[in-house]
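Read the single chain below, which is given as structure tokens and is the form predicted on its own.
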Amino acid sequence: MKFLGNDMITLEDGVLKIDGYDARELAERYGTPLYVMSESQIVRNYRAYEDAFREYEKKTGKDFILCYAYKANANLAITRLLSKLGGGADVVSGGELYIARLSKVPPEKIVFNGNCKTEEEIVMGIENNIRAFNVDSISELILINRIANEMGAVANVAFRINPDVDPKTHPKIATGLKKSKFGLDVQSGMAMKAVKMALEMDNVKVVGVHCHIGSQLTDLSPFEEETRKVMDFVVELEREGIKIEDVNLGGGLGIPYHKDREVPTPYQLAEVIINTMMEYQDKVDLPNLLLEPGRSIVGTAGVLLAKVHHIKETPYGKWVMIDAGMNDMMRPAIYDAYHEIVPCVFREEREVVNIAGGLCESSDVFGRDRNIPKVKVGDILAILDVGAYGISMANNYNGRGRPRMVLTSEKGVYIIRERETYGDLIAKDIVPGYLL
């Protein structure tokens, strides 16, 4: 049995294995709930991008830089692995920039996104001489210039434009529509105004144009439209005598959460983007190309293992209660997101069940009306494709600690995040003296 997009998962004699390790044994040894990240799958996903976009470098003589989106999963072991592979970083906070530097990402491969950068974060970016701040507003541009002036420095800036492209994805993860909070509008002239303002400033250097239209895109046509609109803007800048070094097209490529549905590969994405970029080679000097994939690098590399503690039958359905909850993995609760859920032991008999966590929320449900091999109390279930926006969105709701995380590799299994204790839950709380 093959699991689409999860090359590290195999089913051997009815037992689920991750990189060859028995999932039940991992759960028993490290406890549940447990995040399992596969090094081999991360490497495979990263290299697919690297191989696919090498053609751009061959055709243009310009650089291709992959800046992994830390918001997807900023565990230090994972970010260090990607840095060693040659990856850059797309960061959206001072905390993520701190992790990127700890991960030894070269500053010339770090871009800083976000629509509300603070003064402290801008100082950090300038001190680290990052490749670019992706400027989201004129207000932010003015702030960057002022801080750079106070520091006696020059900050590199790219401009995040809003191209009004429908990414054909969940509305909560669409970021390139004209009603979105992100980016500078092109049609109204705001983006051009911002660039021209920057050229009059002494402490910023204009290096690029940036765009990101959304996440979990499974149709390539929005990427083509985005590329075309970004390059049209670059041509417009060229006519004004403004040359652009970098074009950053963001990320957003989807993964196969539904195992019966194919999604585009990095190779297919590269074909669309490169072919569209090459249409402009007679109009402008083609720029360096940057991408910011996150989900498609780490999403399929993650599995959440959870133990069945109770099975409850009602007149309206059968409920399987597991020890993972929406605090561990929020996507189903906030997006109604689908994740494949399979038992770690496949029995011949099947049943239709609802699978839920133990939190005091009706939305704490991982799957409804799932037809899966029959499970029993004590079994381990595997929730697939949780490597992105799983642990990074985990929280302590209902007084629960964030789960342990392990990395499977050819060298063995390594704990890369420890389980939080009850003490961790209150480590930052302070009781005023009059209440003692």
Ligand SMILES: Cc1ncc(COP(=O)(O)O)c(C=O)c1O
Second form
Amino acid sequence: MKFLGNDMITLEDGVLKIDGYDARELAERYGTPLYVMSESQIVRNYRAYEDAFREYEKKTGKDFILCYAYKANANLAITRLLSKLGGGADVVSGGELYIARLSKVPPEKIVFNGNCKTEEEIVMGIENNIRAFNVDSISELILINRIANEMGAVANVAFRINPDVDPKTHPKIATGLKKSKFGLDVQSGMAMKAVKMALEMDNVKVVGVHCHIGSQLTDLSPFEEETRKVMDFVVELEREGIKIEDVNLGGGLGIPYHKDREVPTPYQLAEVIINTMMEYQDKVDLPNLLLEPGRSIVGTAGVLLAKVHHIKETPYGKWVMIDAGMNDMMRPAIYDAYHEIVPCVFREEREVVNIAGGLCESSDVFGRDRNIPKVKVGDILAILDVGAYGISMANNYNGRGRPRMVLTSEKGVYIIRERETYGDLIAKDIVPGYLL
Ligand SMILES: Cc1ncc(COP(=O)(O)O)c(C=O)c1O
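Having seen the form predicted on its own, could you now give me the structure of the form predicted together with the ligand?
Then the entire complex follows, led off by the chain already shown.
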């Protein structure tokens, strides 16, 4: 079988290996459910962007900055690895900013997104002198200016525009359509109004234009349309005498969840974006280019190992019950997302099964009608491509601790997140004295 995008996975004599480590042994040693993150795969994914977009720097003399989207996976070991590789950070909360600083990301490589930044978060961003707040509303702009004034500071702001581009992805992860909650509408003049207001303010500096149209995009044409709409806005601003230093096109590149469907690579994305940007070289002084990929950096690098505890045959199908559940990995339950599921030992005989977690929810199903090599109770299954929006969306529903996570690297296997205990489940609960 093909492991599109998962270069770290090999099948040796029918046994699944991750970065050369026998997946069954990892499950045995570290317990299940277990997230396994491959350092080599993250590095490859990151370097593909750096290599591909170096061309932009060569052609324009401007910078390319990759701000890794922390929401995809903000485990400290992962964020530190990416920071060591030279990556910046796209954060959407005080918590993610805290992790970015702990990961030693230089402030000039941190951008702050989100449509409901709090006063506390704005103070934190200003204190850290981040590269830009990607401003989502006029109300937010006014607040940033007020807080910066109180702090005797000047905050860098970029404007998140809503370009009304259809990203052709799942509706729940489309973010740049005109009815979406995100961004400042360009067509109605709202975005221009916000920029002009900012120019009249003493405590903000206009540095950029930002946009993010959605996630898991497998077609490059929306990126081209997005780039054009953003650059048209930059031209409009320049006509008004407003010069833009940074253009941030967000994240969104998809990954091959279906192992028989190729998706565009960062190189193909770079070609489309750079060619489109270059069309504007006679109209404006081209800006620095920022991107905020998340999924395409860490998604393919993660595998969730789970043990088969029960097999149930009904007149309507066979159910394989595993010890990972939707609390560990929500994507199938909330987006009907497809993830490849394979056993760690490939037997010759195959069968069609449904694979489910143990939570009391009918949506706790990882795959239906999957034709996979036959499995038995005690076997380990591997759910692929869970490195993004897996552990970061995990929760304690049904009284289950979040799973352990290990990093496979050339140096060995490292636990990078401990399994939560029963004690962790109630650590923040308080019983009033009268109930004791
Ligand atoms: C503003 C912003 N930037 C970047 C990303 C990362 O997107 P992806 O993981 O698809 O690359 C997201 C994800 O939703 C986002 O909302």
